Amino acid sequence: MTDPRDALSRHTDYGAERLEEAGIAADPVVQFEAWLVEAADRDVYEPNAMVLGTIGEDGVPSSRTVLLRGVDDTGFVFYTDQSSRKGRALAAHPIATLLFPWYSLHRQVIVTGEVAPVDDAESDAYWYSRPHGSRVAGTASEQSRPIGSRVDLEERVAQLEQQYPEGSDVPRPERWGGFRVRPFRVEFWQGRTSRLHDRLVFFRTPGADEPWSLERLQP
């Protein structure tokens, strides 16, 4: 059995791949999309998985992994139960960070931005693109709320499967929808040998459509 201390004392050489100002796109979304495609092509597990960090109603930060379902020049989109813990946090403090940890590529991207719900049409379009089982589960689960047992949840699912058999429409619950993170800071991190990593960060004033500025940070 591996000693936990051995895991904590590991030192990994992250290689010689570079991230240079001359080779990065002028728009961070364009650069992100290029890295996302490369992550998928190089078989990163769930390349669109991201750690979402929020500030709760009580001011306490929290994080969890969600899936990115859309990205363009308007922002980064994910979907969830908007009455969940993260949904309530974003209603109280509409700002978030997204961390894409592409460990096998020795890369990460950190997005910070303002958050707003997407419109109903966009939420509907994604909801009805989901597999039938996912729509049933999304309806059955009042995400983040306590429940007596796993059996109780499975009974809810069974009832809904009878009400909405395979092939039928499962309507989108009013509480379920998307959020868009409109970035004002995007950091690209490339691991390098001896911890001399490359860190390039794009930034601009929150809420502004001004051009992006770019600077290098020390590792």
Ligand SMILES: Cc1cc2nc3c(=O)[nH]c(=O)nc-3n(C[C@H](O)[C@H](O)[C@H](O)COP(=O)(O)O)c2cc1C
Contents of the next structure:
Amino acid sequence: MTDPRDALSRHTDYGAERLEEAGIAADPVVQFEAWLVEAADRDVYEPNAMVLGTIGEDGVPSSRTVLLRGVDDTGFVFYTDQSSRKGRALAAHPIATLLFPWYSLHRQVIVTGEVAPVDDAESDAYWYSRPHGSRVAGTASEQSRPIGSRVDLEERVAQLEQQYPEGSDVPRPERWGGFRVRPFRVEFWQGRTSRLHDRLVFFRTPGADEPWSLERLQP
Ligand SMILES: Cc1cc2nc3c(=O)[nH]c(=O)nc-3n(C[C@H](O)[C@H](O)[C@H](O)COP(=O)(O)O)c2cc1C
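What's the form predicted together with the ligand like, now that we've got the form predicted alone?
And the full complex, kicking off with our chain again.
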């Protein structure tokens, strides 16, 4: 392919799999886990990668990919630099969307929820499970802040590697930690033939610990 317009005019008819009220779990986290396992088993690249959408202090939306590192009844957890652009956005507007783009399965899940930082013990547990190099990088990089050059960053890393040689503990910077997204809306999308896709949405009142409702949306 040499003409970028060829990529724009492709038309893929999505597969024969379906998502029906009778077959979906009663709890969206259970359904999500089932699809996540399937995504991993069916070789989706980075199945736990999700696009995190936030609202900035100025009301401007932004998005970026992060990795899901925990999911259970309490919510969806990812780790980052809490002083980053996304961290500042979440401090101003503690609400976010998480989009799992499982294109090769003709599937998408979109989670919307309220966000809160995870506690220090949980951030510590994940920080100390990371490889030494990742901890050095997380300490060296004040994520999302400008830096003069790549060399400046590499110099910081070299200094930290002297201070904390392989095998020693690199302490978790206070600015580094997790966020938990507690969902109040979870949409499961299954691509179907001729664009007659299945969309099933779980929803409940934000902040309330009430049972989930389910509805089908037009594609
Ligand atoms: C596949 C993939 C996984 C990523 N995982 C993370 C992650 O778990 N945490 C993180 O802070 N950034 C992660 N990033 C980098 C972010 O997309 C982003 O560049 C960074 O967090 C800064 O975003 P911000 O300036 O909007 O805060 C990942 C990027 C990709 C492409």
